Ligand SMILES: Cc1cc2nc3c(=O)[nH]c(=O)nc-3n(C[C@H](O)[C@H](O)[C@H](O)COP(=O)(O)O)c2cc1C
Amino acid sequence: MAKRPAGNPLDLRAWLDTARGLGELKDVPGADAKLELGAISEMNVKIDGAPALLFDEIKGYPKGFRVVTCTTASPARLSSLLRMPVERSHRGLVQALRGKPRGWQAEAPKYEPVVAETGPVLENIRSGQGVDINIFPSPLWHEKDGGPYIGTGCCVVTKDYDSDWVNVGTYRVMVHDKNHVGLDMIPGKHGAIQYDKHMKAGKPFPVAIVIGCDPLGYLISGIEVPFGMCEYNYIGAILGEPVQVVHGELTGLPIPAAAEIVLEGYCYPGDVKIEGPFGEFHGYYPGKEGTAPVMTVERIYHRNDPIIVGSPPAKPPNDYSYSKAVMRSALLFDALLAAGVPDVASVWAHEIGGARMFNVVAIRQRYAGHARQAALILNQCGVGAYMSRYTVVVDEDIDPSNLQEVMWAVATRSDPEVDIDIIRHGMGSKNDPMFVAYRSDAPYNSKAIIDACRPYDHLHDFPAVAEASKELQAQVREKWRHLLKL
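What is the structure of this single chain, taken in the form predicted on its own?
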């Protein structure tokens, strides 16, 4: 990492000012971190046009020790985070994102993080007996949770054992006591791979957990960045400038210079503890509590008046399901183009399936078999295979993000006998709520491909749709917008 003075420190407070200027942030004083804060956030995100919420004066904690939620749950907030022109519709945002993930990935190697000598994150440093996680308002998000979770919208910084690869992932972090947290990493994820290497070598695993920075940080650390690439580089490509970091005193790991709170320490060989349960992105508690690595927190860095970024999973739509739907839709679109599928109009990874389990692609049919080709690739490409359950392909006149339109196409343009294909022994997960009914030694799941396009060999004589044309709708909407409010 070259030492240069420039760089973006991933300052949450600068973005909060942006969100407030957009009318997308609301202050909430007086909530209780035990259940109430989580319930307010969960109910808020289900309201159309709901703002991000900045909680202060949290019961039992000093004024200024805050929690922000719902940061990525609208098109305007998400487009501002991605440093794009502000979009107010999700369809406009998905269209604006077409091709950008491929571009960011290609540009990422040019944006190595830059190291600063100091930064706001170093305003307060606690070590030894001064380490106490309980000074922060870690929410108990849901009634059945195994404990308070300080890390949901977090960035977990780790380093490979036998290379220079730094990984930044989003993994849940449960508070055990004042200086220990549970770090749950799904097997196969990059952080878990690095952890396993250290454990096999009998070495402590260095960790720095960023509990709050510009939400772009946790947004990108929670998507599929290529193996071996550092998420800081990918973020730098989005920003158009490198990420500015400082090194942790204990581990030397790079942390954003303007991070709100950072927990630094080690996971020691053999140190595991019961963690959870905690809800998953699909809206269920898929299992009971289990064991997870314990991180011993040996340093705490935090800004004055620190802010936790909270983003807990729950029954969709949840705090982060919208951002996952948009980002995964863009990645799936790029994957279809990379596989050579022509005339893809739009893709949407539905929030109801956690942006994984119910995905739809709209195409303009060009040849016999085009619809099945698009659906099968969407279901089985690298981005789409994990936990995909239902994949629907529709014609270009259907909006894939509009579930009513999609199901109308399924009901009127498909014949169950010929238009539903089943893939068996596909890539699944033990976190799938259906795993309880179909347990096996390996986490397989079956997948349905639904061709809800008009039959290609009957495009010329398929019944016309009984609705106003798109052109007429646009004219009427403009003329009568005071009545239609669209």
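Numbering follows the first chain given and starts at 1. Between two forms, the rigid core is defined as the largest C-alpha subset superposing within 1.5 Å. Every value quoted in this text rests on a predicted model; they were computed, and no experiment measured them. Compared with the form predicted in complex with the ligand:
- Here C453 counts as shifted, since its C-alpha moves by at least 2 Å between these two forms after the core is aligned.
- For T296, a C-alpha deviation below 2 angstroms is recorded between these two forms after rigid-core alignment.
- Shown in the overlay between these two forms, fitted on the rigid core, is a CA shift at S74 smaller than 2 Å.
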Given for the second form:
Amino acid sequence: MAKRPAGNPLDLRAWLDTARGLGELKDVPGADAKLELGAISEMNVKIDGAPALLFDEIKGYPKGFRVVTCTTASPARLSSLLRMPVERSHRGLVQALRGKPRGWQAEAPKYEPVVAETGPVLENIRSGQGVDINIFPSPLWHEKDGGPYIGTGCCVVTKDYDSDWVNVGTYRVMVHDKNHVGLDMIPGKHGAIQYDKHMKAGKPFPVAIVIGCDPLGYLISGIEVPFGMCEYNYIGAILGEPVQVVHGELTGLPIPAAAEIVLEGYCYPGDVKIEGPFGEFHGYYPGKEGTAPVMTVERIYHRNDPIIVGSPPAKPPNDYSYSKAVMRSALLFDALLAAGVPDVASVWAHEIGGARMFNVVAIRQRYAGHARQAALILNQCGVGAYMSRYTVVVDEDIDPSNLQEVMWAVATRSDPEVDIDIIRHGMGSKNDPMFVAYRSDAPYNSKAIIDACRPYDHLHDFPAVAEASKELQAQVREKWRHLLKL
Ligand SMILES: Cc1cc2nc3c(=O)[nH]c(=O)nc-3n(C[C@H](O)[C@H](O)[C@H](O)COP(=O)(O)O)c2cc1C
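Let's compare: the form predicted on its own is above, so bring in the form predicted in complex with the ligand.
All chains and molecules follow, beginning with the one already shown.
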């Protein structure tokens, strides 16, 4: 008999033990799901070295019905989630991650998920009148939110209409009532493409929403995995073993065997409702209220004492801006290499722009036009186009993650007349705070490229930088360590 390959059930509790062992998890009893969880998490994540927070004894809910936040917000937590040696420093993590996404993507096809006979997620199954989302402590994260959001650090599992492609994306999930949620999938996102195909065919759209599992799940379902690839495969490549799933009774969609809570059901044609507003990753409530598909929840599966994984966005730095900056910077680096841009020293997608709106690439200039090529591709590649606004290209002596250095280069190495290019009618979003001021109802935006490299034709006579040389700095650092507090 063929041996079933080993599988990882994406068990949140196993990872919480790891995080606790690393000193990266704190218990918080007695908070209120209405605004307190959100504000505590938002303020926690702004403190250097802050831990993940595990909320229990949430006001009005049974002990054991928990919410965990800030799971991806430190180098140690992020590296442990990515199954890498634990990195305590940001620089160490970025270096260790270089080239990894390319490898994971290449390996992904080898890691088809495996089906388990059962799993902890099936400990409780609710259907019919037993379906009531309100038993879970869905947080009202921000004061102006349109309702409680059960899904932030979640994985939305869907299937294509005319192929076998299963997609897993992170899209926010708002509670409408005991058996209806709103699903906000921005046009162009893979879940939205699959939804549109079902609606065009007049067919219900099957959905399974994983409300909590190992945070590696939402870390990967929340980044741009290539079109047509299943995120479970990508996660399998990171784990080095396939993801273990069970099939939803109703839709047959695959869900991690150790998921905490899963909502299963359908979005029916024509069923849409006002959704939001919701405090967004760029730090604003979106300009205009919008409608979103409604999912009718027909089954709930949950573990005993289930844990919601929450990842509330807000003005950056927020719950997931650090992990997005790290992950998207690595993906953008790979995208530049894949597009044939040589001598890329480093890339950084800044948290201030929600890892989308202010991105910087450092290059070793090799030829005239190299800088514009790098900037344009960074701005327009698959991972980078959505909501990109400012793209800056700098020489390799500038650290792209250091805003002080980047803006020094902009101030001193660019000539606005020739070094700023504008791309019109780019890929924007109705959730862009600037959308209110745009002249079109379609979500276009304009994008600026700032070439802050020394002019290529003046590399030989560009003024030298007035700063102690690396060698002199090293000597002085050694001799004057006590004075310079190094
Ligand atoms: C916590 C979190 C919340 C997110 N919320 C949304 C959302 O509500 N709608 C959306 O379209 N994208 C949202 N995103 C971004 C998408 O998850 C991301 O673009 C991802 O690539 C989408 O998956 P897809 O490429 O398979 O469509 C969110 C990401 C994170 C990490």
